[in-house]
Structure formats: structure tokens, C-alpha cells
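Single chain ahead, by itself, as C-alpha cells, in the form predicted on its own.
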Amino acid sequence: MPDIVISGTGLYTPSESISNKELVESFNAYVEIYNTEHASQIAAGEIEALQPSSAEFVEKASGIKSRYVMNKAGIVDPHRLAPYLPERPNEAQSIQCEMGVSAAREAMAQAGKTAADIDAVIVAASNMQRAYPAMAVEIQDALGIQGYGFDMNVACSSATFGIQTAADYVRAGNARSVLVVSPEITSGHLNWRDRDSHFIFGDVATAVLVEDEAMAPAQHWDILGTKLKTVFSNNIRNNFGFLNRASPEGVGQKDKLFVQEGRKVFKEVVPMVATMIIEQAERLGIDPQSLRRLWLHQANAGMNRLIAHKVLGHEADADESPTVLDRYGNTSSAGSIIAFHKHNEDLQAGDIGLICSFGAGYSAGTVFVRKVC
């Protein structure tokens, strides 16, 4: 039975960025002119106003002070607020693809490879911007690689089931090269006129390449093992879908984008998710205090600080759980995929460490890996 390992990993970040200043100006420019436009109705009880927010609330309830998105004037603008991401015509490349396939060439080439090394390619992401043809085969296409695809989504777990996935393969014999791929545009799916979770989500593409060992290079990250869980929770939840349709942005219904209930998320997925990393750890013998870094998912600074405690018995610093989330945002599947591609080279061989994400579903995916040279 081959011994699987991730042999590179590719990054593709959009050139805008919206800073928490920005992001909030534009969303007090829209309560204005809302509760203007309502005035009458406000006065009357009939409707709540709604209220400014400010840069100094999103960073204390999150931890994220800017985000990169795919069309920032949209987003901006409070007679619109949210992303303009024109359709494509059928002949021209997808934005998924395009995205995908830029993170997927630096993760090959971080390897060594080319398109005839690879087998499979799996696209593994919180939202599809179609139904089919599947975005991996795109990407496939796109890459010039033989073999199969196929799209996944276990929303933001979706890299961590990705990578479990594309590792049976390789076991099974399936395959010996496979290339996940988590294209997010999380900013199509958010609802930038709730004060509550508008500041969430930001955009960017990654790439693992997972691999059986003999043909991987020199420098790479045994895969030690790897645990998924789901839990069903409503507490996180997107009702968009092909059974029904949302007005143009989302008005007056506000279920078809993403909406979650906090509270309950912070309190239910923080001991589920330290209780599966400790125990997977320990069915690996390993222990858990003793790993060198965690690469969380990238969700919310409050949930990673208390994860990272209860798994390492301290306070962690930011050498041992690396954030990327001030930057970035909330970027769904792709969080934890980011802060190992940025925070890992420093590792020395022999030390180990924790991909790990968390997600609706409720969903969670571990993947223990040891560096290799």
C-alpha cells in the first residue's frame, strides 16, 4: 500500500482588496438610504431601522480586517452591494476555472510536474457557479490533463474531504497523482446587507497536490492520517439552488444566501472540533500538545484561539496557529489551505502538524501531516 503525501500547494489571490473602513462606509452609505427611503414606516412601527456598524466591531467580532474579492466596485456601491461577475459565454473560460487552474499551475510546478503527471482532479469548494459540466473537468481541460474529475462540496470542509479523498484514491490504486482544487467566490453568496455577516467572506483559489510517495519530490508532507466528521445543523445554511430562484440581490429573501446563527456555531463546533483532533491524534500516536503547527480553518480569530488552546494546552501563539484571516477573510475551504501554503516552509523535518477545517454541515476534516526534507 503506497504512503501518500502532498507534494505542492498553489495560491491564486485577486488583485482587489476591501478594507474594513471601506467595506463599512459603503454599508452605512446603504442604512441611510434605506431607513430614508422607509422613513414612514419606521416612524409608524411597521419596520425596524437598521443600524451603521464600524470597522472596530468587524475586527472585534471576527478578527479580519480586510478581504480580497473578485469585483470590489459592486461590492462598494450601496445602491448595489454585491460582487458585478458578468456570465461568460459557454466558449470562453469559467471564472471558477480561471481562478483554479492559476493555483493549480503553482502547486504543479511547486512539485515538479506536468499535466501528464497527474491522473485526477478534484474540485472541492463551498459554491459552483454552474451544475455542469463539473468544474474539475474545466480545470481538467484547461490544465491538458488525462484521466477524471469531479466537483465536491462539503462547504468550508470541502479542501480537508478533498484531500482525504483524493489519498483513498491513491491508495486504492486508483491514481497516483490527484490535484485538489478550491476555487471560492464566497462574495456571490453573501448577503452585504446584513450587519451581522456582511464583513464574513472574502475570494481566492488554492491547489494541493496529493501523491504517492515514490513519485514525489524530495521536499514534501507525509500524509500521517487523516478523520472527517459531519453533523447535521441548520445553523449554517445557503437555500439557493436550482429549485428555486433569487431576485437579482437577494431582496426579501434573504435564506438563499449564506445566513448563520453565531452563537450556536462558536459553542457547538469549538469542543466538537477539538475533541476530533485530540482524539485522532491520539489513534495516531501523537500528542497533541506535542504538534509543532495547526493551520485552522480560517473562520473567525475567537473559534481558532479556543481550538487551538484546548488542543495544545496553552495559548497558542502565532507561530504555532498561524492566521491568515486579518487579510484574507473568511475564504471557506480555502482557509486552512492558505495558511499552511504561506506558513510552512520554516518547519523542519520530522515536525507535525494539523490541516484542519470546520464548516456547515456541521462538517470538520483533519489531515496530519510530518515534513519530509
The other form holds:
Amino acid sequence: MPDIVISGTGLYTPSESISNKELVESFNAYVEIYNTEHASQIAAGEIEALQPSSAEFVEKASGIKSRYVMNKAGIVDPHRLAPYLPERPNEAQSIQCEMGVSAAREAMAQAGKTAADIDAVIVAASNMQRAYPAMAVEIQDALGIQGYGFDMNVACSSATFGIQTAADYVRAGNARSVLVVSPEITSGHLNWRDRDSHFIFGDVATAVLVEDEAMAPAQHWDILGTKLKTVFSNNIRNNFGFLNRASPEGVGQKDKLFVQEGRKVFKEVVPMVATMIIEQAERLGIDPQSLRRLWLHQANAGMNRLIAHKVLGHEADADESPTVLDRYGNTSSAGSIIAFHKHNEDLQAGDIGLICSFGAGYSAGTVFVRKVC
Ligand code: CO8
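What I would like now is the form predicted in complex with octanoyl-coenzyme A, since the data block earlier showed the form predicted on its own; can you produce it?
Okay, now the whole complex, with that chain kicking things off.
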């Protein structure tokens, strides 16, 4: 059976970003407009006045300071609070394809690979911009890759589920080199008018190249073991779909955009993920406390602090559990891959670390990796 490795990673970061201050200013302008327009109903007790948001609360509750987005103008317009992402003609490259291709090219370049070396493309992300043709097939075509491609969605855990799926294809001999691409346009599915969640997400794309070690470059990461878990929960949900459409404003149809019970998610997911990591480490004969670095899903700084503490047995510092949440926000499945991509070069050969994701489903995925050379 082949040994399976990560031989390259790539990242596409949008050019525009929104600070907490900018976001809260436009949200609060919207609140003022809404409350003024509905003053008589509010005074009559028919509806409740909207409450302003606070940049201090956002940073304290989540650890997020800013987020990258594909379109800033629409999101910070208090009369709109939603990105302008116009539909493109079918003949034009679609936006998720454009982002994914950019990340994929970097991963391929890092591994010294051309399209001819790659057998399959998996697009693993929380939201696809259309039902079909699969985003993966468009990305495959744009890169000039033969073979096959398909999309999969396990919300924030999509990338780690994609990595295990890719590893399984290589292990089974169905492919030797598989690109796992995660173009996350979370801004299209976030209710920017919801005070409880308007600050959470950002846009980005990542790519991971999973290969048979025999064809990998000298510098790569061995995949020591992967483990996936899902437990049904309604605490994070989005009912958008071909049977249920969202209005651009998301008003009156809140469940057609992202909704969550954030407190419950926090409380239920932390122990589930920490236990899963510790059990899987022990199964692989790895002392969890000896893990050199944790590249955790980037949803909330407090969650990551608690999970890292439970796994390592002490408060983790930024070197042991790096964060990208402050600048990127929650980028769904891409979060742990961004952390890995940006914070792995300084590790030494033989160092063992963990890429871990968790989110809606509930879902969680672990990928234990060891640096080679
Ligand atoms: N400004 C000021 N005050 C606020 C604000 C605000 N914006 N929002 C809430 N408050 C107030 C509340 O009203 C409340 O006041 P009071 O105590 O008087 O009632 C107080 O602040 C506390 O509110 P919360 O309980 O909501 O605040 P928390 O401390 O729990 O923090 C978080 C909220 C940050 C959401 C936190 O609960 C959290 O991060 N939980 C985990 C969330 C998580 O990990 N979710 C996973 C989502 S990712 C996923 O899997 C989905 C993938 C799909 C991606 C596509 C996306 C579009």
C-alpha cells in the first residue's frame, strides 16, 4: 500500500478586507435606519427595536479583528448589507472556480507538479455557487487536468473530509495525485443583518495536494492517520437549496442563510473534538501532549484555546496553536488549511502536528501529519 502525503498547499486571499470598526459602523447605520423607519411600530410595541453591534464585543467574543471578502462595497452599504456578486454568463469562468484555481496553482507549484501529474480534483466546501456542473469539473478543466472531479460538502469540516477521501483514492490505487480545493465564499450565505453572527465569516480559497509518496517532492508531510466523525445537530444550519431560495436581503427568511445557536455549539463541540483528537492520537501511538503544532479550525479563539489545552495538557501559545482567525475571520473549511499553509515551514523533520476541523453537522475531522525533510 502506498504511503500518502501532503506535497503542497495553496491559498487565495481576496484583496478587500473589512475591519470590525468598519463592519460595526455600517451595521449600526442600518440599525438606525431600520429603527427610524419603524419608529411608530416600535413605539406601539408591535416590533422590537434593533440593538447596535459593538466592535469590542466582536473581538472579545470571537477573537476576530477583520475578515477578507470578495466584495466589500455591498457588505458595508447600510442599505444593503450583502455583497455584490453578480451572476456571470455561462461562458465566463465562475467566481468559485477563479478563487479555487488560484489556490490550486500555488499548491501545484509548491509540489513541482503540472496538470499532467494530477488524476482528480475534489472541491470540498460549505457552499457551492450552483447545483451543477460540479465546481470541481470546471476547476479541473481550467487547470487542464485529465481524470475526474466532484464536489463534496461537510460544512466547516469539508477540507479534512476531502483530504481523507483523497488519501483513500490513492490508497485504493484509483489515483496517485489528488487536489482538494476549498473555495469558501461565506459572505454570500451570511446574514449581515443579524447582530449575533454578522461578524463571524470571511472569504478565501485553499488547496491541498494529496499524493502517493513515491511521486512526491523531497519536502512533504506524511499523513500518519485520518479520522472523521459526524453527529447530527440543528444548532448550525442553512436551509438554502434548490427548493428554498433566499432573498438578497435575507429578511424574513433567516433560515435560508447561516443560523446557529453559538453558545450550544461552543459547549457541545469543544469536548467532542478534544476527545476525538486524544483518542485518535492514542490509536496512532502518538502522545497527544507531544504534538508539535495544532492547526485547528478557525471559528472562535476561545474554542481553540480550550481544545488545545485539553489536548496538550497546558495553555497553548501561538507557536503551538497558531491563529489566522484575527485577520481572516471564520473561513469555514479553509481555516485549518490556512493555518497549516502559513505556519508549517519552521517545523523540523520528524515533527508531528495535527490539522483539525469542526463545524456544522456536527462534523469533525483530524489529519495527523509528520514533516519529512
Ligand atoms: N454586539 C454586541 N453585543 C452582542 C452582539 C454584538 N454583535 N451579539 C450578541 N451580543 C450580546 C448578546 O445580546 C448577549 O447579551 P446578553 O448577555 O445581555 O443576553 C451577549 O452579547 C452574549 O451573546 P452570545 O451568548 O451570543 O455571545 P457568545 O459569548 O456566545 O459569543 C459567538 C458568540 C462568538 C458566536 C460564540 O458563541 C461562538 O463562537 N460559538 C461557536 C460558534 C461556532 O463555532 N460555530 C461554527 C460555525 S461554522 C460552521 O460549521 C458553518 C459552516 C458554514 C459556513 C458558511 C457560513 C456563511
